[in-house]
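Given next, in structure tokens, is a single chain: the form predicted on its own.
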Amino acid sequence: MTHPDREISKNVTVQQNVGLKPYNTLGIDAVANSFIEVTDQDTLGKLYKEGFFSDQKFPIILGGGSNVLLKGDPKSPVLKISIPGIRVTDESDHFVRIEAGAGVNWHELVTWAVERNFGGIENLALIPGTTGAAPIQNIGAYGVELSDTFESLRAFLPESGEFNTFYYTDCEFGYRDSIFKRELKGKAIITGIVLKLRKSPHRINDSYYALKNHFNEAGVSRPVIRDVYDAVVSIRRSKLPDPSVLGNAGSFFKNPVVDKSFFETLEKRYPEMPSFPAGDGLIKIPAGWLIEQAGWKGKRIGNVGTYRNQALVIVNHGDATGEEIFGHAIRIQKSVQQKFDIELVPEVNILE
């Protein structure tokens, strides 16, 4: 049975058996029954007013949709959060604050602040996903962690109807995590972020062996901000997949991070095996490696596969389900624990 959209108030409507095929970057064909579309915060407002957070389910937030999958249909209503603007706050001679809404392209946000000389994400150039999602995940990559430019966000809390701030210290980052993935998770609906970035002078981190590479191959050898910007889309775009045209949600799982004890035990088994330093005596190991070395690197199984380029990478070559998806990346957690004794634990949010 199909039941129309539902205005609950002005400019605010329920859509009905929404498919989300567009809306999750791994392509997953789910369908939502509910579904709202966020371009202002005063929507929230709204929602909490018709009750809309206090008889249902809380709701699935989508930003982009490029760190989810989607396991069948959703049995909450959809937020699709698209908050949009950028702006600068305050400025001084060496740092600059801008604020962005959490319906930002994050890739867009980067490039507006490369090509204003705002340093301080041009490492995290070309992360899918939305300005909002950033924080939740902490993202990192080449070095760099969105932590390391983080002021604070401003959230929604369905259970009360107010808007708070979080600063830096109240968001708990970790190692792709934060206090919205833990005790906060289902509790906030992130509206917005600042950043504080750096004008002059800039503060240059190459350190990442992949960037020393490139920049010693290309010649370089004083990088500035743009430098590192291109050479981060560079790297990126020849080991992932464009999901347009491959569905995929980026890098499955997160980089395992073991003691040192251990670590050493393994790397008597396996002198190759690549790590890096993760303090407190701890070693982190890339998963990608990991489970290349298991063989699933380029493997499919039916509509499923692992990318050739990128192990790390799990890629739908079809039509694939949300439950096929989810399969495949139980059969690689297995195969890693078998053989490295190592548990793998996704990076991507796993939605019922």
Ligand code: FAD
Contents of the next structure:
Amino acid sequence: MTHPDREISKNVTVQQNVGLKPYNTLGIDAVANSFIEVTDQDTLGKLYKEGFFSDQKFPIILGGGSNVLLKGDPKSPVLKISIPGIRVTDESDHFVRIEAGAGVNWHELVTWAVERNFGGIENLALIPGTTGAAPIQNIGAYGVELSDTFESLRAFLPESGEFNTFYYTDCEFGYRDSIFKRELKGKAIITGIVLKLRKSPHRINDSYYALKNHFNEAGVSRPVIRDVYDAVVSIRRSKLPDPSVLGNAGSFFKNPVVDKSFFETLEKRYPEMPSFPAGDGLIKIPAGWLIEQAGWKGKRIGNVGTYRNQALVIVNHGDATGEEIFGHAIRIQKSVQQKFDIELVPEVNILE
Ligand code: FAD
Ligand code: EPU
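Moving on from the form predicted on its own, please list the structure of the form predicted together with flavin-adenine dinucleotide.
Complete assembly follows, chain above in first position.
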């Protein structure tokens, strides 16, 4: 049976039975019972007044869909956040404060900043998805995390119908983690964020091994932020699959962080194992290496596989369902657990 779309108010329409394949980078063909695209923050207040958040379960929030696994058809309505806009709110000789709508494409925001010579987020170039999702897992790459430049965000709280501002300490950022992945999961709809970027002098972060190698090979001894941006774009293109060609959600698991004594026992068995210090006597082990050692790199089972250049990326070779992808992730998890006694924790948000 087809249901007619319902107009809640001008510019706010609840669409029925919407195919979500174009809205998630794994390319899962799930269907949303109801789907609303939110292009301004007032819409959230209107939806609240209409009782949208009281008589239904909390909706599923979607940005660019680049870090979600739709395990099946979502049981709750889907809200796609598409709030636009980038503006400078204030500046001094050295700093600039910028505000961006949650729907702004993250890479476009990075490009916008680099074009104006505003430094601080150039290492985060080419991360897919929206600006509003960036705080959820405190996106990070090539030695930099969102939290390094983050000042605050504004969010709508569907329980109370109010907006709240969350400052740096409120967000409890960690490695691929924030309060919005834990206590406030699904309870805060981010509408915009504020970042503090540097006009001058810039702080170049080229300490990540892949960036260092890139600059050594290119003979660049004093990179500027545009060089870092270009290098990150080039390294990422060589390593990670383009979701428009091969469905994926980036790293499927987080890199496990283990204590030093466990690491030392493991290192005796695997002296070639790569590792990185993670503070407080903790060591980070690349999950990609563990998965490769367990024999999964480039391996394909039916429609699902791991990427040939990066074992941490699970790929959809065709028409894989969410359940198939999930099953593959569980198989990988089990085999790494058996071989290394390490539990891999998904980075990707599994939505049911
Ligand atoms: P979605 O996938 O739509 O949502 C992710 C989560 O955030 C969901 O739980 C969703 O409910 C929630 N959410 C989304 N928007 C909002 C909002 N406005 N308010 C409240 N909750 C919201 N990540 C990294 O950190 N570093 C990388 O280097 C990196 N590389 C990647 C490479 C590839 C090829 C791909 C496909 C992904 C990569 N990712 C990386 C993961 C992903 O790009 C980031 O997590 C990104 O921030 C997700 O943004 P999104 O808009 O697509 O979020
Ligand atoms: N490795 C292998 N085999 C593989 C993949 C990696 O041995 O198949 C080894 C590499 O040789 C290297 C180490 O693992 O020694 C690290 O690899 P890489 O530099 O590719 O980074 P990563 O740890 O796999 C992390 C992030 C990425 C981010 C890059 C760059 C996580 C979970 N992933 O990947 O983020 O882009 O570093 O900073 O922290 C994402 O979150 O979706 C994502 C892509």
